[in-house]
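Here we start with a single chain on its own, the form predicted alone, put down as structure tokens.
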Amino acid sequence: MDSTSATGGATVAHLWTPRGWQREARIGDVAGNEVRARFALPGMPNLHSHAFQRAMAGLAERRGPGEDSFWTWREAMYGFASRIGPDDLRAIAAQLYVEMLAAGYTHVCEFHYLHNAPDGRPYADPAAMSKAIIEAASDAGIGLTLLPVLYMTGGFDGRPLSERQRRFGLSVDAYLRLLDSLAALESRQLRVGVALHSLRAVPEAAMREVLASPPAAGRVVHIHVAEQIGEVQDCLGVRGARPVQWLFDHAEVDSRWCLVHATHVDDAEMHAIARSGAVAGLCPTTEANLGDGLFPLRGYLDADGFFGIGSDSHVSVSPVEDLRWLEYGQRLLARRRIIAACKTGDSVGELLWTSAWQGGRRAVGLPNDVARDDWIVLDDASPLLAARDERSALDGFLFAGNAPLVRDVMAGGAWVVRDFRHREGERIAADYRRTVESLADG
């Protein structure tokens, strides 16, 4: 098989879709190489992703002085933030989207916020950041919902930005004016999204003009919330409401929307969300790496809630090792086993996979339907799979370890991996290296 053509079709005999498995199914083209395949699954959405923290990862790990928390690595965050342009963007990002398709992942939001030059001033360009990640994306082949964001003060009491934060800022009529510039560019792998960075980072006035407003009209809307005790405890002191609790009231949230982390949410904030139907947005990984906590995932999946999954910082960039940590933290928390799946018989695995692909659908904006373009072929040669069938596939991909299992990979029709290769794997990883380098020595 040519492990560089994007054309060609696969044969798959155990074929997963969200009503079960299908047998002797067939995916991709009727023309070019064909590819017989035991497994295949749709692609998983990665419904959060900041790329350029990817280049960081392994970086913030050495104690300091004092307590380390999620704000002490912000600041370390901010400092390598403050040294990427354009160029650097562009090369990190689309070394990252290849590690994603590699590992599963066939559409990504990107929750862009490096707006401006470092020393806070636009580019001539305005959307010179945002291009970098387009052309990243589509360097590499995956599905990209573009989600640029408001980013306007530095917390609950309306405080300036930062230094270091004002590469983040834009004003609404900024904000807008990039939001209608992106969505001219949209494409069939391209969706164009809002973002309002966080509650502490948007004023009420600020949410409420965007949201009104034509640009955003129909988009998906993210925002991160309630994913540190510190910022819960400073909704309540300057707004009288945790932030979950003060969103719901100051906005008509719905299947649009997805709520990033909302790690600490009381129960009626929890039902709150899995009523409105918005999307839960759990990165696993990144939130255990930033000690944030664990999102109450059994009360909400008896809630009806729908949930997805994200690489977020990046210091994991694997569907299978999200899902498995969001099932593993909550079996840490209960001291039991099986959770997330609560009938007799049902399988964990195939749970996972179905609900963080159809919040992660929605998420991204795309319909829950199967006539998609955006599937993974499993290895049927690995051991890991020996004597699996339809009954225990998935259970064996999430949880019977390590080896890389994604063997095919396509994304938008295309085959963008086979034989574990991405078709522009090494050209991208050398000038990573490149990047890395550079920004290193400066």
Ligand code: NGQ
The other form holds:
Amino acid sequence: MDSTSATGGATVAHLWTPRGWQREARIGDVAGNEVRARFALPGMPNLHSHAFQRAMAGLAERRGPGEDSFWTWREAMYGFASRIGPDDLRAIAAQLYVEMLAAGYTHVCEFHYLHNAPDGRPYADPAAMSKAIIEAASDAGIGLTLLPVLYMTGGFDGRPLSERQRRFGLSVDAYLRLLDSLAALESRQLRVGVALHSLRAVPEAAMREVLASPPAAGRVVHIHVAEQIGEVQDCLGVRGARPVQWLFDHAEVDSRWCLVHATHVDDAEMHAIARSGAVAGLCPTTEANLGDGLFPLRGYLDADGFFGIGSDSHVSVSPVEDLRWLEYGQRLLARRRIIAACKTGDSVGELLWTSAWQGGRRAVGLPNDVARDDWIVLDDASPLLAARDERSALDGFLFAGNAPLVRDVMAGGAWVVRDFRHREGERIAADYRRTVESLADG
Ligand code: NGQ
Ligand code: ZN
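Since the one above is the form predicted alone, can you give the form predicted in complex with this ligand too?
Up next: the whole complex, starting with the chain shown before.
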């Protein structure tokens, strides 16, 4: 295979699609280099990312003076965020997106709230940080759903932003201008959606105004919700309802919505999400790292709820590890096996990949039944896939060992990873190394 060519197709002996296996199927361009592959499947959308946090993965694992929690991690994260400018963000995001592609993610939803300069004032171009993300995604060749985030208050009580939160803050008007200016840049590989950071950070009136505004019409809406018990209690105290309940009482939550985390939901909230057609945005490795808790996956699947996965803080960048953790967390909790398979004989791996793919597409705003331009080809030379067939390939991919099994990746119709190597991987890694070294010195 020519490792530099972006075009060309592949003939796949066994192609997994949401409708089942296809034999001797073609993917990619008709003209160009011809590749043969044994197993291929649709690339995974990553429905939740804060790209800058990739560069602090592993830097918040020392014990502090008191109890270490989500909130103490957040302080460390704020300190790190305050040092990132547009060039840093571009280099960090490009490296992250290369890693995502190599791991089998072909699209990323970037939940982006580092809008202003570190002192809280807007950049000369208010979209400077957003554009850094767009450039990084296009350099890496990953599909991007950019979600500019509305962030206005420091808590449910409406308190002003703290000093370190000021760079996240936008008025509704400034937010809508940003959304409009980004929407003008949309292209085949760039979509724009709406994001509300959380109920803590967005007052009710602002939420209503943004959701009713013309630039938001028809777009996906992502929000962090109910990740920590503390925020459930605060929401109950100030707004008189649990966060997910409050959201359903005050917004028309439907299939355009992605509720990120939704960890702490009671039965009624879980059923409300499932009924609405919204996507639960689960980020198992980050949720484990931050000590969030476990989403009630089994009951949610019984209620036909949609879910997708995100690598969020990027302590791990692998759909395999996130899907594994999704299942294993539930097994540890229930003290039994085979949670995410619905009927006798069903495969956990097939259910996880198919559902997370469909939910991810929904969170991006794309149809969830056809795959066209985003594919991953598995390494059929790996011993991990020896003697695997259509019945066992996805379970082999998700539940056997740690060697990377994603050999080639097509994103947006172009081969961006071939024979495990990203076409711009070396240059992008060198930029990243320079950037994190300068951040460490600074
Ligand atoms: C974030 N991340 O916005 O990056 C959040 C932490 C917050 C996660 N929740 C900050 N994983 O929720 O206030
Ligand atoms: Zn998040």
